Each structure stands twice: as structure tokens, then as C-alpha cells.
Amino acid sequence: MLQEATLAPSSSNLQPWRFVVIQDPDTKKKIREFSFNQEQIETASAIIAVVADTEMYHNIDEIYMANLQAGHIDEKNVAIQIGNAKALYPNAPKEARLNIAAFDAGLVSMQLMLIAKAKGYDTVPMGGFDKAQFAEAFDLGDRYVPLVLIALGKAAAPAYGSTRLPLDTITKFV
């Protein structure tokens, strides 16, 4: 499922997401302590933490050269794209890179959740956890920022229903 999810689009194809898959019961119990006591942390088969790589630019050459080797791009255009990415990403403020990575992590997270559902699994995305404690517990360092925990498994009971705002109140056609 993770392999399929990584086919999600990302800014400049830099794929600034990383995953921590947590299955160990003791580790899940520890995470629950700083996740507002959310029950799914312990009852899910696995917790998939989606983590932003704020220094995604370290992968520019590897990614673009793989695209060249796969025949997805020619040498002239790969040189242009590498040059453009190297001029932009390393010089962007960390906050801007985090915003880009967070957006892309949202795409891969939703892709993962849709794939899981198609395979008969249920998911619960959880942004409510102490991200600093998570980063410390998993020794993420400054480069990586935890964004969302996705509980994965089979639901013990049907989920609560929810409503959505009417489309005409959230959409403007011009």
C-alpha cells in the first residue's frame, strides 16, 4: 500500500514524505500518551506516521537522474529541471519547504487512505498529537517533521457519520 501511495504527485517530484510504521504494542501505548489518548493508536493494526522531509532537495540528483534513466525525460530537460530545483529549494526558508512538504504529505496520505479502503481496510487520520514528543521519541532531528498519524486496520464498529457544508456555500463559479 505504501509503494502504491508513493505514486502520488509532489512538488517538483521531490517526494518529501517519509513513513514510520508502528506495529509494536508497547510503542503504540507510548504514542497514545502524547496523542490525546486516542484509542485507535493502540487498537489499530498499525500506525503510519507521515513525516515531512524539509530538506527534500538532497534528493534532486537521484530523482531526476532516475527519471532520465527511465526515459521519462531527455538530457537537456533534466539539466534544466535539476538547475531550477537546486536554485529554488536549498535557498527557500525552512518554513516554505515545510509548507511544500506538508502539502505533498497530504497528497500521499490521502492516496494511502484511498488505497487502504480499496483493499478493504479502514483508516483514521490523526493530526492531534504532540509532534515534538513524537519527533523526540523517534529521534527525527531537525530535518524531519511529523505531520499526521494514520491508524490502519479493520474497524471494530462502523464509523460515525458526518455531514458536509453545502457545495453552494463553499464554491464560487465565475
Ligand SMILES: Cc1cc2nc3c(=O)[nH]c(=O)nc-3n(C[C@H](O)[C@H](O)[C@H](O)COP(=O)(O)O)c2cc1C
Given for the second form:
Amino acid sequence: MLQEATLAPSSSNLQPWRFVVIQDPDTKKKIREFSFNQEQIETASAIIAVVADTEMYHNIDEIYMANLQAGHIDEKNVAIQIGNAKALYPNAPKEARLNIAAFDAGLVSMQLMLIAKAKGYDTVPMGGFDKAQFAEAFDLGDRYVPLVLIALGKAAAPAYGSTRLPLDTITKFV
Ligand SMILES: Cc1cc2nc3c(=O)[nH]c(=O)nc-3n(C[C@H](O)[C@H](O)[C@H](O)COP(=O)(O)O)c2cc1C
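The form predicted on its own done, now the form predicted in complex with the ligand:
What follows is the whole complex; the chain from before opens it.
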């Protein structure tokens, strides 16, 4: 499921997402303690933490050279794209890089949830956890920022219903 999810698009294909898959019961119990005591942390089969890589530019060469080797791009254009990416990302403020990474990580997260559903599983995305404590517990340092925990498993009961704002409130047709 994670492999398929990573087919999600990302800014300059830098794939600034990382995953921590938590299945160990003691680790889940510890996370629950700083996640508003949310029950699904412990009852889900797995918790997938989606983490932003704010220094995604370290992967520029590896990603673009893999594209070259796979025949998706030629030597001239790969050099241009590597040059452009290296000019842009390392010089952008960390906050801008986190925004980019968080957007891309949101795309991969939704993709993962749709893939899980298609395979007969259910998920809950959770922003309700102490991100500083999570970062400390998993030794993420400054580079990696935890964004969301996705509880994955078979639903024990049907989901609560939910409504959405009317389309004409949220959409402008011009
Ligand atoms: C970024 C984000 C954070 C969320 N955090 C939590 C959470 O901590 N706990 C929870 O039970 N649901 C959480 N949710 C789920 C939302 O409450 C839920 O998607 C919303 O109420 C709409 O319900 P539905 O997705 O079942 O249609 C979160 C959803 C998102 C997108």
C-alpha cells in the first residue's frame, strides 16, 4: 500500500515524505499518551506516521539520476532540472520548504487512505497528537516534521456519518 501511495505527485518529484509504521503494542501505548488518549492508536492494526522531509533537496541527484537511468529524461534535460532544483530548494526558507513538504505529504496520505479503502481496509487521519513529543520519541531532529498519524485496520463498526458544505458555498464558476 505504501509503495502504491508513493506514486502520488510531488513538487519537482522530490517525494518529501517519510513513513514510520508502528505496530508494536508498547510503542502504540506510548503514542496514545500524547495523542489525547485516542483509542484507535492502540486498536488499529498499524499507525502510519507521515513525516515531512524539510531538506528534500538532498535527494535531487538520486531522484533525477534514477529518472535518467529509467529513460524518462535525456542527459541535457536532466542537467537542467537538477540545476533548477538545486537553485531553488536549498535557498528557500525552511518554512516554505515545510509548506511544500506538508502539501505533498497530504497528497501521499490521501492516496494511501484511498488505496487502503480499495483493498478493504479503513483509516483515520489524526492530527491530534503532540508533534514535539512524537519527534522526540522517534529522534526526528530538525529535518523531519511529523504531520499526521494514519490509523489503519479493519473497521470494528461502521463509521460515523459526516456532512459537507454545499458545493455552491465552496465553488465559484466563472
Ligand atoms: C489533518 C486531519 C487531522 C485529523 N485529526 C483527527 C484526529 O486527531 N482524530 C480523529 O478522530 N479524526 C481526525 N480527523 C478526521 C476528521 O475529523 C474527519 O475527516 C472529518 O470529521 C470528516 O469526517 P469523514 O472523514 O469521516 O467524512 C482528522 C482529519 C484530518 C484531515
